[in-house]
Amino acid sequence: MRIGITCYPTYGGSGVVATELGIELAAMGHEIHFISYSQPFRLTGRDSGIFYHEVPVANYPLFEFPPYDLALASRMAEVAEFCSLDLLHVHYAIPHSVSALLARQMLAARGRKLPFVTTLHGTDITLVGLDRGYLPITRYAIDESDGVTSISAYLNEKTHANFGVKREIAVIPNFVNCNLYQPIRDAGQRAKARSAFAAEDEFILMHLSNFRAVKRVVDAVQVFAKVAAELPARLVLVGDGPDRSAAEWLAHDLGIHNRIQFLGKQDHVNELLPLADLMLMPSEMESFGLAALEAMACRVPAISTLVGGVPELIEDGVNGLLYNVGDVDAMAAGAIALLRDPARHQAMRDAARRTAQTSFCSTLVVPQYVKFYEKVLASTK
């Protein structure tokens, strides 16, 4: 198949999943065309079977805000026609589904079919789409999609409840390449890599996000402060965003800034995650919890919050630990108890890896997308 993919080409989960999906589909022999305002950050530019089409946006004095959604629709239609796409797959409903709908209508006027699939990722449903200014168009775009998927059962239920959508939505979870995201088997190699961040006797806690308020990175710092008061430990923060400054100031105020490393945005997090002993994901909301899954595939259990779709990934006490939002005392106590119990920690590490391998590996999930595409194409002939 020739598939067009549109996503936000940034460090958010929807962009990561869309990019990884394209890479996996190309490896299976499909031809993938990314259509967005910049190249998705996880693309190397050397992937066979993957092409990138930039969306140019004219900034005329008449426009207070450049109309990206219209430019995107035009580019989608162009790429579909020039490259003979079989379908579009758009990630995040606003504005991508609306742009895909316009592209489909533009081509239909010329006698060409272009079905499109929408994947719902989270805040497009739980936050942005609920805004009264966007709710009607979001609902319409979902209803008009030729196929809709969501990344968790939780998000599926929220979409039906919040938008009154009657149509079927297929749940296809996020995934991870278990051959790329895996533990470092060689103990010496792992110890050498860890030495760049911590002493031999220190634990490494890690947090990975886009540092938006919903990720509660400040809570991660607070949890670490309590852990560091009891155990030799370091915190590695991967990512960047609006709450980085608040986290940096808190680290200084608590006197632990010399035990925390802010790495900023990183392209190869698969090389960093296996170095951690625990992942901290104290988010206010997660429709799935991709950062936790990537860590789990690397044999790193997560200290997370009991929100959204997280319980579909993490079984409390088995492959990770779940707590109420904002309960940093309990999170820290749980982390300390786990790190002080090597046998339990090892069992949880093994369970985390096993969960990724048996339920969320790309080899298991990506074929579900292929079957869904085939079903959509068959229904739109």
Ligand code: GMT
Contents of the next structure:
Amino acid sequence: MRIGITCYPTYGGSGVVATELGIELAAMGHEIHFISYSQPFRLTGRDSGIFYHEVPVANYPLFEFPPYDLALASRMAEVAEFCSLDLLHVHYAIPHSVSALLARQMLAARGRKLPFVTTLHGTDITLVGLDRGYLPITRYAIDESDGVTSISAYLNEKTHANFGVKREIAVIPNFVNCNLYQPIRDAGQRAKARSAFAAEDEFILMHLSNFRAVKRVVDAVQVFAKVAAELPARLVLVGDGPDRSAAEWLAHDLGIHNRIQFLGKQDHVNELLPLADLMLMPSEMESFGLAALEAMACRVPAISTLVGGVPELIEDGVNGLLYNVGDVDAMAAGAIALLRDPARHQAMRDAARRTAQTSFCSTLVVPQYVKFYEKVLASTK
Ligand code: GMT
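Next up, can you give the form predicted together with the ligand of this protein, since the form predicted alone came first?
After this comes the whole thing, all chains and molecules, with the earlier chain placed first.
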């Protein structure tokens, strides 16, 4: 198949899923065309079967807000025509599904078909999409999509409840490449890599996000402060965003800044995650929690919040630990108890990796997208 993929190309889970999906599909022999305002950040090098089409957004003094969605629709239609795309797959409904709808209409007027699939990721439904300025048009584009998927059963249910959408939405969960994201088996090699962040007897706690308010990075620092008061430990924070400064201030105020490393945005998180003993994901909301899945594939269980679609990934006490949002005392107590019990910690580590392997490996999930595309194509023939 020749598939066009549109996503937010900068740091964020929906862009990661879209990019990894394109890479996996290309490896299966499909031809993938990314269409976005900049190259998706996980798309490095020149992979065979993958093409990137930039969307230039012309500015003009009249435009206080350059109309990206229109430029995107035009580019989608062009790429579809010039590269004979079979379908478009847009990630995050706002505004991508609306642009895809326009592109489909533009091509229909020229006697060509361009079905499109919309994948809902989270705040496009639970937050941004609820704004009255976006809700009616987002609902319309969801209804008009040739196929719709959501990344968790939770998000599926929210879409029906919040948007009054009646149509069928297929749940296709987030996935991880279990060969790329895996534990470092060689103990010597792992110890050497860990020594860049911690002494031999210190635990490494890690947090990975785009540091937006919803991720509650400050809670991660607070949890770590309580853990570090009881155990030798270091915190490694991967990513960057609006709340980084608040987290840095707190680390200084608590006098633990010399135990914390802020790494900023990193391209190869698969090399960092296996070095951790625990992942901290104290988010206000996660429709799935891709960062936790990536850690789990590396045999690192997560201390997370019991929100959204997280329980579809993490079974409390089995492959991770779940707490109420903001309950940093309980999260810290849970982390301390787990790290003090090596047998339980090892069992949880194994269970985390097993969950990733048995339910969320790209080899299991990507074929579900292929089947879905085939179904959409058959129904729009
Ligand atoms: O919805 C968002 O906040 C944006 C999106 C992103 O681009 O970071 O995150 C969502 O999509 C991820 C990938 O499918 C999920 O793993 C995240 O749980 C989800 N975030 C939220 O629901 C807050």
